[in-house]
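Just one chain is shown here, as structure tokens, and it is the form predicted on its own.
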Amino acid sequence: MSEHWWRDAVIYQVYPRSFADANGDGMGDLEGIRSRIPYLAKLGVDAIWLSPFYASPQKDAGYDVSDYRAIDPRFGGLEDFDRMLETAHEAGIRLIVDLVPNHTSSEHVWFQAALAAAPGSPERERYHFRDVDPADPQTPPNNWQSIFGGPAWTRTPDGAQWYLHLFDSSQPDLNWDNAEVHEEFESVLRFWLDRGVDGFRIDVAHGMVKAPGLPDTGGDGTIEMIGTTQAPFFDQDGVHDIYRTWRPIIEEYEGDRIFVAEAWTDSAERRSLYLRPDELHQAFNFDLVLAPFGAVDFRKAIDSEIANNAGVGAPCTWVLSNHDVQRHVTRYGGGETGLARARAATQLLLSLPGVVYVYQGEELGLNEVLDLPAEVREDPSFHRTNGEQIGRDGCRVPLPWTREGVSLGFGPAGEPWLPQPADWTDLSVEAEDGVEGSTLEFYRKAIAIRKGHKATGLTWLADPGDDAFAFDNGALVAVVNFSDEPVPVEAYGEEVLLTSTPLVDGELPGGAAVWFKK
């Protein structure tokens, strides 16, 4: 395992509920993940990012943590975690775990103690409680709205106070002005580092710190999590002080361990502040998640990210899909067109300097499941908005491993926690494994070529067409055609290393990418 592996790694996100179910209860688990480590090793990834597996009532799929030092029984126990981690390390794969420091579950022992204590007590100081105005008892302390819909404030059972929750009412926000909160999370970091994890992905890394006085936001108080501007509760400068205390902790441990920020900011400049040498190692670039499939928008996002991260000496961190956004096959139009564009965009990412994150199932070409019945949906945003927001369940449907079976190989028995589309049988691992031209084999080949042709920079070359671009990354020449029409590419090289869609008479089809040997 090389030094500073995290500067050019390919990291695979595992969503535990939906990856692999070993015990047949319909929900993924740690033993299921362990059993599929050989699959990930063959894919060629350097590390796994594991979404939450902590003890939780699962009101928000584990992002409502009731105990940061325990495994939810749905997923197994600490011994299962240790075995999974050992198996991953034996395969040369590192493990990054999710950390949720903005809020706890309402069932966390701290919040239960706060509800049992009086207003103004030390127990309540760990969260954001505010008195109810007797003259106006129905109006919350400010106009902040929950990311999941509705007010960001809920009355306590005794009716005397409100408590803040930027997400679901079962996820009360912690008060990071409180010293006990700092001490607790420093202890949690050490607990998992001592067990051998290789780093942490920090959920809502731009949250945690709130502006003094909790002032109203502009307008009606609604702020979108995705593509947000700076707000009194997001991207406050004080959050950087927290990370400056965390960085020395992780550096005490051997093995080049890292922090990864989920930081939605209004600019690459603001995002790069999280990556200063005494703070975090990586921060997801969501600009390409938000960008339409087009040369101008992609090139602007790439240039901005490279320039700003160079200023703080941090690697770029590229991503197209995750558990919070619509899968990019569907975002790019769905069907054959969407899949072709998704493969081209992935090939582009794998030729850029920096780190690439792959969301489970994208290597199979999975689409967003848009027609899930209301009765099976679990995302709180769907329920808090009475279905006005469709929610994120569609990108969380369990993976298809085999062509047949009640859960397409996801588990040995029982229906999966979300139903899989019938046509996923042709997108299963079994259906694609070893099949020339399949999306799975395309990913395997692209990742393998990347390892031998790692980017050392990026130099733009003459465009091959109006909605296409080309660049030299120091190890190969990449051409990406965002248009619907073919473009000539013979001038860029003679030996083709990889195409997302085969060339036709020296031309690159629409919605395709090609790598040439230098």
Given for the second form:
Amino acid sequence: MSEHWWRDAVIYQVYPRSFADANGDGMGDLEGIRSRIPYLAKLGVDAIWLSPFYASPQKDAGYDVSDYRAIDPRFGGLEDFDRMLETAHEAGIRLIVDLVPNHTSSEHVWFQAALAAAPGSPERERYHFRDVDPADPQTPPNNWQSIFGGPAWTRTPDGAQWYLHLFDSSQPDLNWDNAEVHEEFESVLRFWLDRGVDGFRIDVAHGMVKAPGLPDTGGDGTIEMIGTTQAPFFDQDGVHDIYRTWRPIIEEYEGDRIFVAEAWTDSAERRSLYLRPDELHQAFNFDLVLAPFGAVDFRKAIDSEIANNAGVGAPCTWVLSNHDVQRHVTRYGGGETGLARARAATQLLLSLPGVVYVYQGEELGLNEVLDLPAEVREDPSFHRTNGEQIGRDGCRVPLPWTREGVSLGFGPAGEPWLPQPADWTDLSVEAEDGVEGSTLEFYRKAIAIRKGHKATGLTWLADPGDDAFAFDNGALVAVVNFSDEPVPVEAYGEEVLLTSTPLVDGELPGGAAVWFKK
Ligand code: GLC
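Right, the form predicted on its own is done, so what does the form predicted together with alpha-D-glucopyranose look like?
In what comes next, the whole complex appears, and the chain from above leads the way.
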């Protein structure tokens, strides 16, 4: 065990609407999560990161919060939250909740008050409102485009002003130059810390602060969140001042609680700035989400994360999938090949120094659902671009727990909010539980072995072949074969601790990983 649990933890992301549905309304809920804590304990994870469950009109699946201190009735109430937290803690599992400080829902009392108040009023100062130019009423104040498509500005119902929303028009951006905004979020942090949460995942942690004067971006104003380049609304230096005020707050509380940043930055160097000792504890490394499955790209991402995070004394934070990106089985080609590669990549991550995030359902080998009909899709990015961006619903389909039943055991009754593919019967927990070689048993075994073999560093060894690499992490030797051809691995060790696909005649098949005892 390292001194701090969060330096080498395995953290499991629960997406509440799609994890487990206790009341049978087709949407997951907190009681559903509580009922599945034993499953998570058996998987061996150290903590849960729970995506938003707050009161919300659900225009962006809860990332549009209308009350930061209330639970959305679709998910339960505060008592359900407390019970779930208690059950998790009893099982030795910590809980990190999601904080959404870049924007509120348009149904938040502050935004409603702002709309009811006059231009220039203190109520409007909490957001970014700008006057409409009477000579040119159709042209927004600058050229910024929403991440979800279309302009980042919408006119108020009375048509007199514009308001800024980097995401959906139902998600107005807060003005972080306003003292009340700071006070409110400090109070929200304390509300959940007092309830006993173990930390916060900060949504759009590189957002919040905008360049003074809201200048145009280069080009046509289109900026992608994923793989972003510099923009006057992302990764501004001023955002670090916010985290310097938040860190002392979390430090006041016992229990080694943490902040993890969702910060899409241009480089590992820029990301590591969020991880300075007086700021945040972890920041997701999205380089491996963006990297093609190949030794050169993976090695480059690994080296750069290790070097940059060492510079600020922060743990590396590895991730392959989450609720915003295509599931990695599908990214790696889908089918048997995609699944084999996904398992290999997971085994690799679990042997790197640092923290590993697992997205619900990847432990079952779930694929992205690519053929959801347009009418069931909910992601605003799909609707705002008329389907040009396919959106993120395909990685958010409710989990299959059993082989049979209306929602494959997701809930006791009711159609799930998104339909599950018929072949997920074979990927259900019931189908994989206790079955040697299943992806679920592979994850359980890998996480258990990792516990006894925590990486202390990383030393590259001679490559076993083209598009394959090997390293010693201080506790075991790992070999990963990204190519399609087998590579000989006998030289790396005698006793196999784990393989993602069994060795054949001393060779590691294509798209596979192996750990050897040192
Ligand atoms: C983050 C969330 C994403 C959400 C967006 C706006 O990127 O992960 O799901 O749509 O922020 O809050």
